[in-house]
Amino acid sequence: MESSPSAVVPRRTLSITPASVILVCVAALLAIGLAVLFSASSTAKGGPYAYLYKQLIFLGLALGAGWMVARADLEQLRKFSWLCAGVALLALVLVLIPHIGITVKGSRRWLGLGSARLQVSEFAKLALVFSLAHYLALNQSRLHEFVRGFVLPAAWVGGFAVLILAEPDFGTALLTGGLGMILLFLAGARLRFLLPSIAVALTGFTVLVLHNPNRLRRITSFLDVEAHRGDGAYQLWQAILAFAAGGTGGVGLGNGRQQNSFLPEAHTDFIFAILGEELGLWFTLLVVALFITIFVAGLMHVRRAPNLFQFLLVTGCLLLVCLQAIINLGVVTGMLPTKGMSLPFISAGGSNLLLMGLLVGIIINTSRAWARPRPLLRKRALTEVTG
């Protein structure tokens, strides 16, 4: 009796996914951000491993509602968007209110208990995003109306801008909206009414710029460098110092002399510059790299949607990652006016990691769940495609 032949066993092959690509990056700036803050703890207070040792603990959290969310089913937490947007909104009031939000600055932006501080502009963002995607793909076939496809969505994204804008914090307020608007044009509004609004959001910001003594001073600063260079230009100017002491291969880790009390908020919002001090021209070029494949992986990875949800869901996680990147390295290299906005991955920041992990979990999520055989769609989702 003869044996019947075995049967051959596919082999795997190792695939390469825009989702892959997207968490190589992160974790190169992730390691690029942790050997920086480790050079940039040599003058803390706290002792020579004080910022490393707390990006550490918030990366670890980080890491684990990355985690979380990965595995989580978003048709499932989709339910709990408006909750989510309430809870936001609700703390974004609270930062507010004297006695309960912490002032740092002049500004209030951060709510805490004991010595732990967490800053709800960052998770409002998500919020925003959350809430907005599951909004227009519910509405998708009644966004050419006026009222249900723009006056109730931008007014929703007005709110968190305006609150937002209370605390006061410009910057983010500006991003906020237009993340919003940017959702809002991709999701189908008609651009007879997102383009008015958007002047008279703008000239209205303007105004309240002019207005500002504070927010006029960077921008004049910003616009003569070498003029302002010992007042409100200071910071610019020590990091266009630090760019040019580094050159093109740096004084080396621990070597620079901006983050001795020269470069003020040298581990946070300035940070590439101490990046660019002691590592060089082409370590910021590969950070810019860096954030540039992560934009590109994440458009090829957003064609694979499969309703308009999760379309805008992952694309308000890429441009929040992406935006955000842009404004802090053209805020530190003297392209934009000054800002305090952090830089993804690599600045210190326990708020800012914590919302980075949930970005990113999102994204693997959905990798995960887009490559599943789906034979059948969902009854809302189907409806969400079809429009």
Contents of the next structure:
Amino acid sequence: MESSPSAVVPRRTLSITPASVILVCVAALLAIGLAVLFSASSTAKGGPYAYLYKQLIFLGLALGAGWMVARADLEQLRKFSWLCAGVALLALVLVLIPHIGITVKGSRRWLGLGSARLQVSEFAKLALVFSLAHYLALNQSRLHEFVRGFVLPAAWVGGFAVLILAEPDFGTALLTGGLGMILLFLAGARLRFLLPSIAVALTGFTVLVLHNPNRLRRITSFLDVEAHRGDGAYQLWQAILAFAAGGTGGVGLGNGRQQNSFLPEAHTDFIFAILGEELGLWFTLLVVALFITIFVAGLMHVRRAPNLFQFLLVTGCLLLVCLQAIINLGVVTGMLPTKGMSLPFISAGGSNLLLMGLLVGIIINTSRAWARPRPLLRKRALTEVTG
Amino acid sequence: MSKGFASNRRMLLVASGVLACFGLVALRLVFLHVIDRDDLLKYVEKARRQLVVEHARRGTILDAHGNVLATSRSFVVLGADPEMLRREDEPKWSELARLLDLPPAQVTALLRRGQTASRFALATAGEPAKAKRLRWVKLTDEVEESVYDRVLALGIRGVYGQRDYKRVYPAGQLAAHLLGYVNREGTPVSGAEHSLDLYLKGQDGWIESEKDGARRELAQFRSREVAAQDGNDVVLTIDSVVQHIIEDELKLLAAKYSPHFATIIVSDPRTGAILGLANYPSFDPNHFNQATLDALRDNAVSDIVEPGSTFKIVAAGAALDQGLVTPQTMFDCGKTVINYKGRDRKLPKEDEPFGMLSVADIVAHSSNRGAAQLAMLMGEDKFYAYARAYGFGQSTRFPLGGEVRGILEPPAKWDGLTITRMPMGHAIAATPLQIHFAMSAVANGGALLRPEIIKEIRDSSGAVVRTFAPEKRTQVLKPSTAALLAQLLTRVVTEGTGKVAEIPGFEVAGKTGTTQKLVDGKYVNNRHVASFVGFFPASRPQLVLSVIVDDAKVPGGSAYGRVVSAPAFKHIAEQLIQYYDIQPVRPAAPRFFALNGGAP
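Based on the form predicted on its own presented above, generate the structure block for the form predicted together with the partner chain.
All chains and molecules follow, beginning with the one already shown.
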């Protein structure tokens, strides 16, 4: 790590900071991801190189974006948070308009030209975190109020969630809504407002699912995978078989068979299953451990946040990574009903990789910017900021 | 846990929630990877493993001279994989139709149907389960190899065939009951096809490999290839010429008498080898499905008849063999009642009135009372033992199976009249093959052999892998008794009931037989089983021949053995003498010594 320009503590060349741990974990995930992606896409249309190159290009873009975010001044950027959120909302609306949004398999999620496509909701998630953190930090002394502390931010979150839901993208909508609620919860919104509204949102969500036969079938078949292995739960069943085929040691990189027309989306949402088959239990556990490490390191890191805005921003970024990972892992291992959600750093897919670049960039940024508190001063400094 | 802007409790709650989720994922992974692994692997194996069976060619069935009786012809089932078809090949479809001799519209329709099904499947590929993709559309059932080569030369991608074999019987109906048939599923149902299946079937080969989710073979994962091992060829003892002779004769008999069934058997007494065996009605194994159930029966082994007078060789042979009588011993065959074991027994009727008859005459003229007295002379138990020794009431161990044992009750179950009736071949039932082999034992110096039908087994390269030696079952009579009985039996033909069958110079020994048929438990006098069983030349027998006709319809007369079967016997014997080039035998003086001297 380079020392930050505004370092309070003397520059140390070799130091293990939480952010550096996160960076190492992310690098490890990317390395594993690229290797498995090459194998998982070997039988996909276009061949493995096409996916590898595409992924490498987006990795480059993500690194660039992350580097830029890491160098920027977050407090300066904060001024643009409403603008960002506005653009994101606009994009979310645009994507719903026929002929502008690109439809794939019945969902209108992409904006783009030619082969370059971006999944709008990925960036909307960041914009939401950004703007929500900004708002909650601005209003931190009034968060116990009903309107300021609950109605407005909840509506803001709800707006994003509903627009994403309309694509339709139930998974991302749930993630976005859930993340918003967690941030509200952490910022100190009152539970007596929060809990009923979560209940209402979940009820509404359930009703929507029940009224969509396709989603409903996914849920019912998820509940009995083996019985539905021929129809509704085919994909999940093939994923489960992939893990079994892998065993503890795996069959070896490049030796997996489930990508051979058995497992749909083997290189994107279900890539973890291919990882499980080719590399086995130790590597799947390693991936989980890496995400846990990122999360724990993130928690340690966020303790040093200088203000509520940055605290919520970094926590939000961290949760975006980890919740998405949890949902993907849960889906692929058959603990959650199937929904399209890519595995951070590993699944093929440019938009998500780009988003991850931005998220990591933000964490690096804060690591550079935040003063390294002196051990003796730490307690006081924290009580100061927490008030 | 954490100190920051959020309350510690809230932060702790969120953090532990996230960590718990990760923990659950890790736990679940352990289950999937390790604990549930074995159960799940079965599905993996099933989904991935592919066994491509390469059919073995079924062995050929040949007659003793190498004529093909049953063989397997290879052909190709032609079809197409609709997903592989290319638009640029479509102009060639009409050429394909021409080669297959099908209307072009039909070929186009078949291929298109497959294509639409497949395209539909691809359109809904989002739900892989619904995508039952059509990978095979059959175009035609049977294509010759030469036509298939030309179809392949057209180079239409996706059109290909699967090789298989079809069983054909080039000689049609010839020896149908011996050969049996193989049904459409390839299961051998009867005859040699069934009982020699072990030799004939060969061993299918296979290619063990893996397939992908679309059931395409992944050749890089081929783990084992086992070539098919073609079946062995079976050479039967049957001679197609003999078989033709007797089947032609059966046709004549059928045309003349339209019997219920008729059986003709020819064998070599010295080895037990069956040279020809045929029944009427018969069937063509190529079209077995058009045959009636009656036609499918091998009557020679699966139907029983009362042997009638042919059975008198048992009583006469047994009495001579034990030295109880000589050919000259006289019996009063005019008696109607005889006291046996303290009871008066009514003797059966004779066809013509007899007075005092010698044993030789009893045989020659087929005296029922004479036969009864011969049996009484030795008693039930001895008589029964000889009948068993002749092979009655037990399996002949016919190699092709499907036999019934016939009926021969032990003396304990006999009633008072059985001792008078069984010697004339009543109150007993036997298969034509049993009767034939009983006579064959007389021809073979008293040794009863097992019927032989398999000459040898050859592997697919033609090398002999197994031969079958004659198998002796029992020594029924002393060789001298057998020779003596053979001489007595020649008198049946020269001066007795079987005169019709006489072939001058060839010493035909034989016995006629006629029994009234049992219908609903009663003997009826207008339906008969007519038989003539004999061998020649009597002094050094080469062939045994039986003609048994069940329920011949003889206009204005009775279907006696001498009327129905003896002429057929003679007709066949004449042809066989010519075919086997059997030399005439001059009556030899020593035989008369034997005749006069009796059994030693």
